[in-house]
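Presented below, as structure tokens, is a lone chain in the form predicted alone.
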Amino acid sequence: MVDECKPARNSLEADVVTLASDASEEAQQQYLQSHADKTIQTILLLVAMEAEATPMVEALGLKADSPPVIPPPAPCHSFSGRHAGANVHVVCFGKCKATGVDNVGTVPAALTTYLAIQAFKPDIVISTGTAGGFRSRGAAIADVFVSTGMVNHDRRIPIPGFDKYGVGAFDAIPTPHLQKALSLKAGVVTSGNSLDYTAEDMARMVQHEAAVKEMEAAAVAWSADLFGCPVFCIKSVTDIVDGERPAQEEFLENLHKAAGALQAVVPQVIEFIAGKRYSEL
């Protein structure tokens, strides 16, 4: 149960250097020491878009929760069931009532995560979905990445103290055995509220050694950290951020291909982590 999780250490929200590869082993040990070494029995997956969620729900054999576990006016909706001996819940952010499009971005991500953790009391949270990848970090279309950390790339507040808050970096729970078992690529996931990016955004993504760029993970991590609940990301690449084509064109073109990759990998992730302790991931 999430209320048995110990709050994460105060330094979890930290500078980018805590996420750098040369400090990864030390950061992993510090992360594990900040949480009770629990057995994973309840797993919560957060997904922004319906097109991303539907293949996962089908692959995991989940059913829509009726009546809603998270009641209106919250727009999110959930699917629940058992997979690999664990209780599994997928929560989708729902639709914008003004436009009818998927709720994407950090605001619905933070709200949905907070409400879903209260409702389902998970042992672990997974932010999953599609994302842009960096060819310079080895990304290709439909590659699946697991996060080593989550950070904001577009919250620029150049005031002492607030500058660090703006970065809002969080360590992901270490998953070295998962990465090896499923041959997953790994790296820092950066979040922002725009599909495109400015030159300053790119500079910050490079500074943070970003492997994947998307719009929700850092907000999911922020809410999970309030409950002291471990979190990591599984992201499939729709477009190449440092490529030659505009990201918007590639995103729409490759969305279903990337969602298909998630449909294949997410059940394997659940099967690997279910019943294991945090230290065994």
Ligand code: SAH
Second form
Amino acid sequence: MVDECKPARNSLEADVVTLASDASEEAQQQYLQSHADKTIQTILLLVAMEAEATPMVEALGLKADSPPVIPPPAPCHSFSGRHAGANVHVVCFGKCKATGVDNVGTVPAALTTYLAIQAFKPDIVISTGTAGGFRSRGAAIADVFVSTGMVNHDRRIPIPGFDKYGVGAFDAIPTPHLQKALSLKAGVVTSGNSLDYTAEDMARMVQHEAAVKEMEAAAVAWSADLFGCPVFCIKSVTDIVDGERPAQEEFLENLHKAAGALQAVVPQVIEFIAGKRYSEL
Ligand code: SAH
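Having seen the form predicted alone, the form predicted together with ligand SAH:
Then the entire complex follows, led off by the chain already shown.
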């Protein structure tokens, strides 16, 4: 169970995340020095938007938990079932009370992850959904990336100690075999609370060699780290951050392609990791 895991190695002290080139068996050995090598029987997927969660829930044949396992006033919704011999739970962040839109961003991400880990006691947490990709790091529309690390790009606190806290970098559990088996690209996932970015955000994203940019992963990692629970991300690319802005119809087409890629890859990821030890990922 999660509570038996030791805290992750770097926690909030790191300001440099593990990079794609480190996602090797050596990185895996190092990671396992601070995590007991458990067999994966329970998998928790965190998804911000309902439109991202629904196709995943259908592809995995999960059912809405009724009565809710995570009760109100928490706005999230959970779906559970068995897939590839594992217990699988998808939790989406629910709707904003005031506006009715999906609760995207780091605040609902941290809250939902914390409550979902308490409720489901997973062996591993996966933050999944759409993201912007960096062409300079090899990203193209509908590529699916697996994370090597998670970091924040919009938390600037230039006070000793708080500066590293602001970056809030976490290692992803190394997944060299998964990456190879499913031909996934790998890299750093960077999170911030805006769909766009400032020049300062961009400088930080470049500094951390970000491969994809989204709005939740670093917060999911923060909560998972409180429980010492291993975490990684599966993110599909809807737009290119360091490229030209697409026209509206192209944007929708890209979104459709990226959603399709995610729907196809997430069940394969679960089939690959279910029943394996952390050391086999
Ligand atoms: N492409 C999405 C955008 C929705 S709002 C859509 O139209 O459905 C932002 C959500 O998408 C967040 O959950 C965030 O994690 C993700 N996202 C996708 N591309 C992003 C980008 N370029 N920058 C930040 N977040 C992005």
